[in-house]
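Encoded as structure tokens, the following chain is the form predicted alone, with no partner shown.
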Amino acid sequence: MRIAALGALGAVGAALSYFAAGPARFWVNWIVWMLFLASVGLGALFLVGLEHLFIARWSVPLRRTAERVSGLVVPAGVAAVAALGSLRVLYPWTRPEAAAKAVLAAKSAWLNVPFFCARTLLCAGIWAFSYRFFLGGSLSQDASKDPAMNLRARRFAPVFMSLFAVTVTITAFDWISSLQPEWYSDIFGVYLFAGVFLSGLAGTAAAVLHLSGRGRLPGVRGDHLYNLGALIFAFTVFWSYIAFAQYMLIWYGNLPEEIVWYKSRVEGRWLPVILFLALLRFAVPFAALAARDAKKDGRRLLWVAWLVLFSHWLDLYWLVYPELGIGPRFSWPEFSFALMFVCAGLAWMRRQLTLGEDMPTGDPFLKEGLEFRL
């Protein structure tokens, strides 16, 4: 009840935004915490899949904890079809105007409104699909005990990565990226995917640890949160390498129409932003798990994953607010953006622990899993 009550508070909050803010302000909030929502989701889904892809067995034990995170895709995807009602607020592509410009009209093919829903849609149909499929089947294989779910999802996880790389960088392009129409990157996808991924694996890794100091998962050891706790480590520096790879070509070949998306989020107020978020996305989880025995302390751990969390919230803010030209503001309408959808994401994630068992109990592998060892 505590937690509806603060959601509601912080839903109060976030509609009156719309009128003392301005709805620029309001769908900003919006769509920033809709993609957060949507990559801690979408990261746990990629770990399930690649787990199927590979025939992973060490992951095993943890599965189930990924799979109901990967749930985090379906409000996420309601989220994303409400925010469509942003794109005559904040799309410059959707004005009239636009049309005279020639890279605009270039890309008119692509943006326009139609589409842009009907992609939305899609994408949201496709994370919800994928959810449905995993998390179900493995939820009969508990009570079947029939392996030949393996099978299935063995074989549809090459038919998922590559919907889900397609999915998200549409998702990079359309909400992000088309916010400034006329500066395009070639490698923004992968930006957003190595985000994506790493917020998932937090996500995973703070609900297995909530899950097992609650003794709900017995067998889950310190080698098992060293994967987990490498994983985090691995894709923390293959971000920072993506973002600097981004920044330093643009910055070197120093053309107007690429430095421009640039030059509005790391100039003026917005120099802090950049600078801490390096700080918190980079040196500190990477000086913390950088020692072997580091990813086995599941304290530690703990906090990394939840300051994994909090970082992408703001690289998804940094990417994203600088187009209302007002710099950077945390005052009440953000902190009711944040009261709502964290509350309305914890609400629905303690739903999705109630979910089948803890572990995968039908799974042949998960004795393998449970035994494994560094």
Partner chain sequence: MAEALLPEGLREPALTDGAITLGELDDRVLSVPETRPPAKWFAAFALTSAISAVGLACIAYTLYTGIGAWGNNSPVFWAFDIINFVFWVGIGHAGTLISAILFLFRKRWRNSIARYAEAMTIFAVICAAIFPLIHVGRPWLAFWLFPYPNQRALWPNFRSPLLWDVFAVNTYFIVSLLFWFLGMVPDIASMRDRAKDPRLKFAYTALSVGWRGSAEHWQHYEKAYLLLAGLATGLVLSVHSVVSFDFAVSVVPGWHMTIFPPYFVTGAIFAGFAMVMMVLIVVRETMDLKHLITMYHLEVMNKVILGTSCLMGYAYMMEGFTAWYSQNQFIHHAFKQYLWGAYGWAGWTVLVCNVLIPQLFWSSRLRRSYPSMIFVAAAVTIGMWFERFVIIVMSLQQDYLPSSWRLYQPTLIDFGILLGSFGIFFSLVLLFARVLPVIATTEVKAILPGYQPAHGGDHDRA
The other form holds:
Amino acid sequence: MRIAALGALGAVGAALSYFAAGPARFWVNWIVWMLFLASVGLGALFLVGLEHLFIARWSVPLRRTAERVSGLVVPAGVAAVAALGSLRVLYPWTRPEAAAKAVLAAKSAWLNVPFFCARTLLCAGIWAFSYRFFLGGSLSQDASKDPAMNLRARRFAPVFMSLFAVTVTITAFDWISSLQPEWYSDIFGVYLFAGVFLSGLAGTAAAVLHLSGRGRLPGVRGDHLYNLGALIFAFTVFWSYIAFAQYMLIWYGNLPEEIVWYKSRVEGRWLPVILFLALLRFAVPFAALAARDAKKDGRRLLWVAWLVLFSHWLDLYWLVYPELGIGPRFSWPEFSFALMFVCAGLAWMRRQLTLGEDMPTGDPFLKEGLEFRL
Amino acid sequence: MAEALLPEGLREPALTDGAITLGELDDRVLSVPETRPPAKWFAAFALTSAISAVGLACIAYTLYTGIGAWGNNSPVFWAFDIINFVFWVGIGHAGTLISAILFLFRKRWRNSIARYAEAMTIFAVICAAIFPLIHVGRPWLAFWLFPYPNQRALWPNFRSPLLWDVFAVNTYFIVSLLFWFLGMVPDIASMRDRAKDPRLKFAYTALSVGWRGSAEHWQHYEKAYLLLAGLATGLVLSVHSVVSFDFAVSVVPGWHMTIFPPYFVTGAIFAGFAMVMMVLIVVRETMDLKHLITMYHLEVMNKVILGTSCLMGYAYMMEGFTAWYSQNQFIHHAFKQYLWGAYGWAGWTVLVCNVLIPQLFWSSRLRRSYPSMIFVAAAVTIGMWFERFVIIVMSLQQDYLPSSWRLYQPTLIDFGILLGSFGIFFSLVLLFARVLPVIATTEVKAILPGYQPAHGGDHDRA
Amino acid sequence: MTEPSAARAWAVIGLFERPEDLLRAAARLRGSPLGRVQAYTPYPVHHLDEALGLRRSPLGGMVFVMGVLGALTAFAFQYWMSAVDYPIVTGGKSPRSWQAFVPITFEVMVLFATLTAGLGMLFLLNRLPDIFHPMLASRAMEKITRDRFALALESSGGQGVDVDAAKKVILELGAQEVEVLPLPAPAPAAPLNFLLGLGGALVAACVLAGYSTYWVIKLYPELPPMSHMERQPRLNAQSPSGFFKDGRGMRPAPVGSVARGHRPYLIKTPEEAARLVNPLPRTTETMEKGRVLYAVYCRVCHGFLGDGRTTLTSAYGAKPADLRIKRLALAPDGTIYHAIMVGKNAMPSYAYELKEDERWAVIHYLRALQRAQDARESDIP
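May I ask for the structure of the form predicted together with the partner chain now, the form predicted alone having been displayed?
Now the full complex is given, and it begins with the chain already shown.
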């Protein structure tokens, strides 16, 4: 109830901001939060696909939680369709004067409104289908105990991986990169993927710790948490590697059409933001999870998970917000959006956490997963 | 649910064919260095040594006459020397992937092939190191690359990616050697205790630094192995990323790509797996190791090849898309050259060998047949070599100044050194196969069915 | 099995066939007052450290500290070398460009950390190399590295283990075999002759290598590789060369070529040349320039004063003209210019030595010389 009230408050504030702070600021916040929800859901979906691809058995007891978290792709998809309204406001290539710029005119085969909308719908459709496929199969297995579902999921997993790679790349290029349509960086899809998987892992870890704290995941022990923690640790390093490689190559090449993107993101008032991001997204999780025992420690993992989620939001904010050209701001419009989307996400998760059993009881590997030892 | 009730695709495969006891494992693997190699081995070694001799002769000729003996020209200043360097460093990465990354993922099938793959890493890095060394022209001055206090009061340029390479490759070699040696210490201890000749016994004792296999030894050893695996994983990512920086920090169209670091790492693992695959098939057939290196091992490796091939496809797709999306006329031109320029055939070879042919492995029947494995592995090796050719030669031959455009033609000396590097690599592989334990017996012992105390015992309360 | 006569031994070792048996026995023997409990296995057996109650390996902390130290060292050195000791801008990057120092910082961090992990484990924590450890002299070792699991009660502090009590305990725990390592602790045999031979060979090799290096350096003090770049065929100035048919190294200019700063001279006869007019104004600078050039090119034959008193000996053969004579004093500038251009009698052409304005400057100076030595009374002020 409190969540609904706070969410409603946030929604009112967000709606007000459309008129008081201008549509550009409204849509920028909307896109940041839409991408945030999509990231957590997609990351969890990727985790599920990964388990099926590698026939991983340790993660079976956690799979239902990941499947439930991946349900965030549904509200994210709705938010993405709504965000299509931002195209004329935020995206320079939709404006009539873009046709006069030779570079943008040449890109219009890709950057045009109908194709953009089609791509968005296609991506959202693929995610929703994959989510339904994995979750639906898993839920029906609760009753049927039929191992054939594992086989079907396993066959679908490589296809899902390919679709996932393409759709995440399209999302990165369309929703973030094309805010500055002259800019290009071919690693950008992988950059977003690193953040997506990291936030999905963090979302799953937070949900797992929430449930096991209430005794709903009996048998989930430090060994399972260790693996989750190790994945978060590994992908923290991976994200830092990709982020640094992209920055360093563009800094070194110093080409005008590339460096301009970083100029508006690492200089002036954005410098503290990026330093803060490096600290929160790399240094703190790295130091917190480096030791072996730290990864098994539920309390530590919980705050690291929330930190990772926060830093992913900060990352998206840092990617999208500078296009407004007003510097980093966090005032009442941003706060309202945070309230609205966090409450919506939590409310949705509350619903998700009632789906089926807490563990995939029909999965033939559940017992083996519960017995997993390092 | 019992394994037997599961559909076949979900069953956990056995890592060895049939039941093998600890002693049998030693008898099978450690007896190899104790026996005289067969005539076939000598014939093969003679062949590879002859090929190495050709390469060494070409290197000697290069050192005597200077690198004008190669086909390099202006503007193609980098050619076979750097192509071969990148190629061989990449081959090495598969070994580290198998020994370190799969160890971290607790993929137990790696245990029986890890030793071989690690050895191949070291040999590949040795082959790779030859090329930058002769590429500098006066290798006896190569020590200038290191920052040592000197009378000229000069320091190397730490902003140069080529210097990063020196540090990365040297570190990689040292770490790989250490990893390999540490893994071998308990095995050499086993060989020590099998040896009858007191001289041999003493030599093995010294080499195994007096390893006793006490519980404390193993405890520290396992911790060290885990830490080394973690560090080597970061290292393997960094090494080929640094190699890619050699290109990507420049502004040469076709080189300045932000996707280069992960793309190079993937390509390295891809090519390395293909090479490990080919060697493993030969080892498995000739050394009677079919029970330890099973068809399952080969199939999983083929899946890795398929997966990395798809990642390569993604990288090519992104490069192609960005070449168009950037609307940068120079990148545009470079990419048209890749497929429709003077060396367009090389570009198509890369696409066919690296992306199309490995797709055969979607079929489980082809994943399990020798001819298709060898076909794909050979195609990948060729494709990955040509990929470096495309990146290096084709990007250089048409630079920003059309008046300096020039085609590149390798000389016989270039081919001789390339051939010789294969000879050196396979000579070392053959030598290793007869001198040291080719399978990490202690690691395989630890995963043989029934040789780890079952869970849930009275000791397992923690 | 040989029974030692003493009741105390360095170690009593029991061999087990199955890892489970070892674990059970280790857990029971743990903390035994008889001696230090040690287990030996052919491969790492899970949970053995818990059964024996071993302390956790401190290696992780060591590696972390050394890794941080490696990173700091590498970064500090790079920064100091590139930005402090010899700051230099390369590639348009500031000497303090930290981004470029990251790759090497990472590599050195990994190097420090891995060397700590590997060598620290072997040498510091496991106290190896120890190739004369008593256990290596036991017969049990051969089975341990193969397929047996050993539990040993070892002497701590040198007073030895009570053999009978230890044997009893270990057999009760289910050991299939028991071996007793006597006191004083045995050491594995070293093949002395072999080692001496090896050392001798090493010394001989060093001596041989030293001598051969000495003689090679003495006989060939300089062995410059790729020296063909220095010794390639080339032309030296003022030297003959077999490369050209005429045997001359320096090449005459091709017919019809015009040198920089020169114009083609198309006049054939002194009469035609008489029409030329000196284009230079008669200024102090021109005179000074003419004086210097005259001194360089003309003086050696025509003398300081233009009087034909040559500094050449009579061996030269020709007699240079006295430039003061009336005919030359009255000759137009163009006639003298023509003589400089094409030569006269024994005098060669000076067309290549002097540029056009230099020739005219020399003529101005020559006029001054002529006039200076043909003074009249009216010249006296």
